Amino acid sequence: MNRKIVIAVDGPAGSGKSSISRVVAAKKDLKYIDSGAVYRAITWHVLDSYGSVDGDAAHHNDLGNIGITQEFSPDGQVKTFIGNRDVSMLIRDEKIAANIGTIADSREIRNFVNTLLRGWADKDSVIMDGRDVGTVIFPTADLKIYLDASADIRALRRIKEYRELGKNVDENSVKKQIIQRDSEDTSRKFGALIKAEDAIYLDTTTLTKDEVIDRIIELITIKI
């Protein structure tokens, strides 16, 4: 591409944002940025350093020294680092999922992450997924997409992800977590999940992964 572009992909947990965005990035020579992994990395760092995400802001006063980076490879894989340590697998632990809400609700942390992500996007054409990418981080993104799917389908997708990582989880428990996460994400004080007015809505409930990927690539071709 002759100019740097930003594609924002938002949507609820389990809607396929990350897996689809990675493939689109690889096919369209974009850099994929996993904003959720940044929050997971900070959560891991705080837990590793302090044992808890609770407490005062002193737990987060070293944000600038964490040294979070990401590497995206042409095969669609993304790695997240803290310093020289690859924490890509460590941040997928269920303990991280149970504590990330506290981290993601911190205005100080959200401002830090937003600045970090904007800086990364200054260097490359990117596709980034999250819950407020098109509304807060990049309100002037070249293309905004909002992916959605039924809670049942999203729960099944999340279960599949866990099983691919070798983890056995209870299906009913995962569905309850998805529903609770929806409620929390749409009511957060900062960075709530909201569909941008100019975002293109894609319901992926009855679509295959390849169909969604083809549709997004078509939108990129039309819009940019």
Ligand code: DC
The other form holds:
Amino acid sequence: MNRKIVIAVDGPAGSGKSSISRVVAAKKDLKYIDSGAVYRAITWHVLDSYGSVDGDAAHHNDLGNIGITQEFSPDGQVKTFIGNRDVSMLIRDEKIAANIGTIADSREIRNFVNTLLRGWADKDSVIMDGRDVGTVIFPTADLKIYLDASADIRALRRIKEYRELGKNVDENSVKKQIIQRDSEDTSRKFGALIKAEDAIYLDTTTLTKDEVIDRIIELITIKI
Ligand code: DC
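Alt. form predicted together with this ligand, vs. the form predicted alone above:
Starting with the chain above, the whole complex follows.
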């Protein structure tokens, strides 16, 4: 691909956005940007600094100084940093998922994140995943995909992911959390999860990861 392109991949928690986007990025020589990891890193920072995301802590104004960065390596690995500290593992904790709603609801924080993410996509062709990439961050993206799957299958995928990270999680609490996050993500006042009108809807419930990757690569070939 010679010209700079932007591919937006949105969808609910556990729909496979991240694992699929990073493989597509590696195969198509794109930079992968994980927008959810930025909200997670901010949540981690607020919890670490203030002990809670409630009250003024969620509206603090030092975000510009904490130095959030992300590195994507062409083998499909993504790392998120706060300053020099690699927080990639820390931000995958269940405690982050349980507290992230308050952070992601904040309009100031969303504005900060959107500006940061647009800057990261400034020079390279990118595939970015999240909730509002195709609607708010890049409304003119070259290709928009909305990945979906049933809540049960998404919960099972998250449980597998946690277990692969060596975490012992309670299945019921993960399912509850997926349902809670769906409700938070779709009802958010700013940046709610909603399919962009021009996004292509892909239900991955009965598809394998490879089938979804092939379909997206096919769409890139057809549409771009
Ligand atoms: O993609 P993820 O599950 O790591 O995202 C975690 C949370 O971050 C998600 O539940 C809501 C928030 N988020 C958001 O509000 N907007 C985005 N573009 C990406 C994530």
